[in-house]
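Have a look below at one chain only, the form predicted on its own, in structure tokens format.
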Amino acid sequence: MMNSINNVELVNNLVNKTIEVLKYEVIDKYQVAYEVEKRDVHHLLITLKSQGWKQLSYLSAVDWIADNEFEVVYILFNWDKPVHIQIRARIDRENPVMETILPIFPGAKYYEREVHEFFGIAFPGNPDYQKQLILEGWDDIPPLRKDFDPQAYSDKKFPKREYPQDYSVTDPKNQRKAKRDARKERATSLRGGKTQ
């Protein structure tokens, strides 16, 4: 196994003979990104699980709502060369579209699934994108876009609910407090005396 240096250079100089790199960044010794076009992403994941990335670790998704863009990140490791890669490609927040990596990564499929439940993005060529994984029932703009409006649903959603200023003591006597200051003196005579 290489030192986790010389693994940042092996990945950067593979990643350099596949495709033009818009931006690479180098986040620590075991950690890089590149920042790609939407078209070289599958070329390079092809590329990079030919050569030991065989793991995808993670894919999401980032709104950049000043940009009118999302940016798509998948995170690879290698077991062998210990260095975890981000490839990140920006589509338009528009029509927000990514072919999925189904046929690359079969384990995407949940991962799909998520960032089009989150963010909205379409995965053509994923059969399950569009079936809810978490958000059951959900009907209103993805939750993880920066323009929902969290508050906004929620009034629109639940009835609104006065709170009280003042509160009342539900245990006046504080007797939950006597049986836990019981327990822990139990559990320090136990002990032999000695508290952790």
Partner chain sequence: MKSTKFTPRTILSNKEIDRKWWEIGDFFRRNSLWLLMYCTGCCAIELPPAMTSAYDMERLGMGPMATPRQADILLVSGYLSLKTLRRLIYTYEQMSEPRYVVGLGSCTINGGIYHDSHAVINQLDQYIPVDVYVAGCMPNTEAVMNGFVDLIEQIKLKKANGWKKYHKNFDWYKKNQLDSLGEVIVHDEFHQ
Contents of the next structure:
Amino acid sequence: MMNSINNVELVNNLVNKTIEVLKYEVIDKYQVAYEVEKRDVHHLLITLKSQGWKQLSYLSAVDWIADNEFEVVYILFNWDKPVHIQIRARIDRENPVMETILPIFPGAKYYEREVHEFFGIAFPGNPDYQKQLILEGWDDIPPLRKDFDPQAYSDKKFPKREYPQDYSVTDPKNQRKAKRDARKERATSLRGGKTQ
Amino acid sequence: MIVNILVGLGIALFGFVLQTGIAGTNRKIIGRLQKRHGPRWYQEYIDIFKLLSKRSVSHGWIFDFGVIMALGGIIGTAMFMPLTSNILAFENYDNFFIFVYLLAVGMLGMAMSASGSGNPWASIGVMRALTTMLAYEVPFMIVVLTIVKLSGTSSITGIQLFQQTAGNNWFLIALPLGGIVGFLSLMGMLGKKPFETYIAPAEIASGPMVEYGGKQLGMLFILHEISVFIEVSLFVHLFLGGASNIFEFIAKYFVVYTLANLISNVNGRFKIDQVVKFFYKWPLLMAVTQAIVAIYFGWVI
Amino acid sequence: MKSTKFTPRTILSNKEIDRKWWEIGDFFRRNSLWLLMYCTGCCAIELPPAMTSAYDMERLGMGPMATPRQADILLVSGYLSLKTLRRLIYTYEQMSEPRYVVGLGSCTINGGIYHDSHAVINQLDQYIPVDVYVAGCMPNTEAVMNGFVDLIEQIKLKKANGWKKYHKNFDWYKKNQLDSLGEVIVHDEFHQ
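Same protein, different form: I have the form predicted on its own, so give me the form predicted in complex with the partner chain.
Expanding to the full complex; the earlier chain stays at the top.
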């Protein structure tokens, strides 16, 4: 059996032979990540699938709002070699479109629906990526985008409980002061000072 | 005639009170078995009266009528049950086959009502109940027919008296294999744990009872208690030599029901196909062996 | 005047008779409370010790039930997302009356740690009436049992009137449900 460092090198050779890698990162000895061009993703996925990475573990996205870009992340899993492969591709944030990978991994159907629901990325080629999956009747911008304010949405949509009195334990200063004053006053009165 | 009917209704009422009390006591016993304090012994009564005090919804007249039909059928069956060898409402009408037929009225009413609710779990539950019935009836019938052949009568009182006369033994001892088969079939009839497939609260949400709430569920609980009374009494009379007085009956009844409950509480639940396979394998084999040994060879202990 | 066989009895008014029947019914109801456990939140982990030999809720006559029709208490354990709230309202309306609601954990009271989430509601009693809240994140098992005892006490004192409130203020509750949920009807592609 090969050890894991060899596995990482093997993956590295394979990926570099197939396409041009923009950025390469070894997360630990069981995980490697490649950042590639958007157009190379499908080619790379087909190659890796034929080499044994035949399970799509996860498909998600990251919102890089400062770069005005989304990053789509595909995580592949191999049942024989202990290496997870992450494939990352940056896409435009204003017009987020990513071709579907349904012909390669049919199970990606629901992942793509979820990503569309939470980030608003379109997946042309997937017949029902626009259907709702988790959020029922959503009426705002997709909630996992960085410019979405969950606090404001929650305040608008769900009534807050109003307390007649603030029971917070972090602000007992005034009470403490009042108690201290009362104690001092009582002490002076006992010592024969002014009585109330 | 009116006196007979009143005595019959009294027997049904006695059966309800007895079985509900013993069921509550059994819940306490099971609680102690699991190192809990357990509920009060009269908890079952409270449960039933609470259900009767609640409001309930209807799913159409078949749903309501089926419950009443089932309850009526079961009370009608219980009226024919002899308590001891001399307490009996209708003389000469305590044939074993009367119970077999009349019990079907109650079961049919419940099946009809449950299907009338339109819930898929209810249909699955009813189907499973009928399948379980099909499974346990075959070995049970073979054993009972053996008993009928040996005692020469199919009257429950007759069978009791046959066992009580000098020289004859309880059928549980005379036909040991048959006794085991009878007890296993009793567990199936009562819906106790290994054969609990048609109630299965975690699996099919209590099966036929899934849509019942409030008063209808209360009536179903009464129905259940009375039908348990009929089934356990049948076992007592057929295999344990019946009873010559009421206290003996209550003692035997309590022992049989508690034993079934204790066995139930240390078992898991079979799947429905496992229930059928089980009953058609060992109990059927044992019942046929017992019948051949007892009738053709005449080897009765 | 000493009442004898011949003095006319005071005839109870209908209201009085009704009250007496309710008192008898309340005795049975508070001694046999069946739970429907809506365990979608983390507080559900407090229920196994409450049910089994550690605290044994069966000695109060309580026990788990399989369906909403059979149950008396709807036990909401923890946070409710919009998706589960729709199902919860369905479930609540299926239960047979009198019905009671117990909310476990701070999530049902004011949103708890999910107070700023886009998917989780903040106050349960805006949508269905709640009889007893058990505060804590998560509450101790003692606190949960104490909540049940409180509910029993409330039924005894005729204060557990949540289901009557739901009838009386039905429009208000429906309006709140529609405001937060958009629509209560469940559209589920897997069951259509």
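What you see is a predicted model, and the numbers here were worked out from it, not measured in a lab. Numbering follows the first chain given and starts at 1. C-alpha atoms forming the largest set that superposes within 1.5 Å between two forms make up the rigid core.
- After superposing the rigid core, the Cα of residue 159 is displaced by 2 Å or more between the two forms.
- Shown in the overlay between the two forms, fitted on the rigid core, is a CA shift at residue 25 smaller than 2 Å.
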